[in-house]
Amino acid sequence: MPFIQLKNVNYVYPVREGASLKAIKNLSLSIEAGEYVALTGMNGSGKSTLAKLLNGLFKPTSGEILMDGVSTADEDKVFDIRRRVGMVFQNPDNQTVATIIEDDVAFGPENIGLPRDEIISRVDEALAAVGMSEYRKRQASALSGGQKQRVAIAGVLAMRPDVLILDEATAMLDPEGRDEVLSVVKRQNQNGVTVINITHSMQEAAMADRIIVLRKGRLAIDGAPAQVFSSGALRSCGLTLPPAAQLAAELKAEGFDLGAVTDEASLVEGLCKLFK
């Protein structure tokens, strides 16, 4: 059985008396545990609340899902599918409760009611884990964008999720941050935890395994990266390709096939092995 598994889920916002708005529709699909998946899609496409039906914040209005086999509509088991679901939002600064660094990574585990030894190795193991363990003692007012946003990530590693969903959770961020925060991702992915990166930007669905792809609540692409970016159907969604796909793209209309192209380094070994 798959890790996370959704079944015909529909969502319906309640917008006024008489009124509604239906944010996810007939939805299926399943993330096998361990997977590195970008979500993408136009605003308004129910990125966003799939992400909150995944973590159990929100209930299916009709459908299921289940998160190793355990409904996230079962009231006896939210809190600890809400425990091995962790989120990341796009502002660091709301995820923030503790002026302390080191105390801000132990209000997960303090609240889950940990004895002190646990909550000690947890803080410690999640800030080693987000290269953040010298500013323990450090003010979270005076730290970066990019450090926030993988303080934030450390709150939530401390409580040992077996999912990590990021909800734009670097485009808040310079350059130079979101690559702090993609390295401590792609990390923790290769270390078991599933990943599940909601994101605008096709240069970073170009580095998980698989690309989903909402448009108005419904699932219209899925696939690896090679597959989504060739296919030609990301136009109908209203998204673009990465530069670098794009520009193989652009060749392979002029004749140069370049082969499957999704960062730039694919770009370049295509361009050696078609001038060799």
The other form holds:
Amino acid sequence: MPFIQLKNVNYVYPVREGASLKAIKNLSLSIEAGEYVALTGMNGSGKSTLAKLLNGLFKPTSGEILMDGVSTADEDKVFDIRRRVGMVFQNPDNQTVATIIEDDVAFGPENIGLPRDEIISRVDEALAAVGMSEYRKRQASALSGGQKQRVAIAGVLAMRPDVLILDEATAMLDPEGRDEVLSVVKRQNQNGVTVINITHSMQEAAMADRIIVLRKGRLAIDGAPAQVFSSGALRSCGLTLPPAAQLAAELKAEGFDLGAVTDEASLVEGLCKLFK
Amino acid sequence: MQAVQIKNLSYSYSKKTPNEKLALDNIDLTIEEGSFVAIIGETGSGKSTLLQHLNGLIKPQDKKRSCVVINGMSATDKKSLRRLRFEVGMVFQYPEYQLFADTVEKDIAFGPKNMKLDPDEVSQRVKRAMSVVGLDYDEFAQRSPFDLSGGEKRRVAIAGVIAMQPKILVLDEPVAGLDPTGRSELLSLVKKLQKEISPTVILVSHNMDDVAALADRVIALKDGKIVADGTPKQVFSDRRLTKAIGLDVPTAARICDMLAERGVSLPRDIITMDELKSALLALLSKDAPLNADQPLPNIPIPNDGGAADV
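Having seen the form predicted on its own, can you show the form predicted in complex with its partner chain?
Full assembly next; the chain just shown is listed first.
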């Protein structure tokens, strides 16, 4: 059975008296344990709503979401689901609850009433996993954006989650900070954590095993990066190809087929084959 | 005419404490009116500190040595400070967080009202600003800015700045967080604003592809110093420089370097994907396939120029 299963999920926001906004429309999909999924789409396509549905912050208006077989609408299991599905949000400045970094990472484990020794070992492990051990006694406010996001990820990892959802977690970072965060995420995925990265950046989406594109709350495209980029369907979703894939598509239109291009390395590979 | 004249500008945070940090180190900088300047550099390189000097949000610490003159007005002169702030429009990162009024119209009118313009002029400016940023007056003027989409909110915030018709428009990462459609719309908007309202544009960006496509001058900061200054072609094609100062290069330049490592030589001054495409098509369209014995059609790669580490 897939780890995450969405069955005909709808979600409607009440906007004001009498008005409502359908953010997710009849969405069905499943995600296996250990997958690295990029979730993308224009602003307003329903990405963030979906993320909040996945960890039980929102309940489907109709339909059902099963997380390892447990419905997210099950009130008795909601804390268990939030522990198992960790989220990191966009703004590095408003996700810390404590002044000192190790206290911040300990916040989750403390809340579920773990014994002190267990908390300490989880904090050690989580900080090591994001490469922030040496900063444990420092103040969170003195960190760079990328470091703050790594601490936020450590706070999630200390809960030993099955799924890590990043909601545009790199959007406010500079290129260096973005690379730091993405390499931490990649490593967690290699350790078996299911990753769902919500992003506008097609370069980032290209790093995933699978890209899911939403358009106006509906599933528009679902496939491997090479497949999605060559399908020509991204444009109709208001998205653009990453620069390397765009160039490959333009060269193909001129009669030069480079094969599947998702990133700069595969573009160079394709070109070198043509030049041989 | 010079829009910006900066001489000997240094600035330290937490001055005279153990945490003192030098953010700007003896900056000399002149920006001509009508130019589109991109300021690049890592986080902490001094970009924001420099920007905040441009409209007097931060005043030079050493008033005797340093000088910041904007359109002929000194940033240290209290009498002209108010006018100076009207002439330098600042669009900070995530400007939509600064929206506050209950309608789009009131939010955009806030700046021009503060300039003590008469009500007719204010309302004209609001309408013009909305039309330039592509927000239909009838549709949006009376809506709450908080009910709009991210891209729309940002356009409202920018309209609020350009309604003051600043001569210099300063934008700090204006496309951060927007989806690809929003990005390209906003970047073309900035070009349009330069033509129609603010002749001088100063843009802070981490995206070297945008810098290569838009700017006619690039200024790179590192540790509070200017470490590169020239046209995008000059700065990005000098790989010894970009490597030495750890500067990212545009995607097209990075692909050229990767190809060079594999023996495919392209001109080293390629910085946009369009240029890369033409150069590749020229190579690919040659009848005979390329091989090692054939001289490559373009300039050889200097040994010391090696590919940038990416």
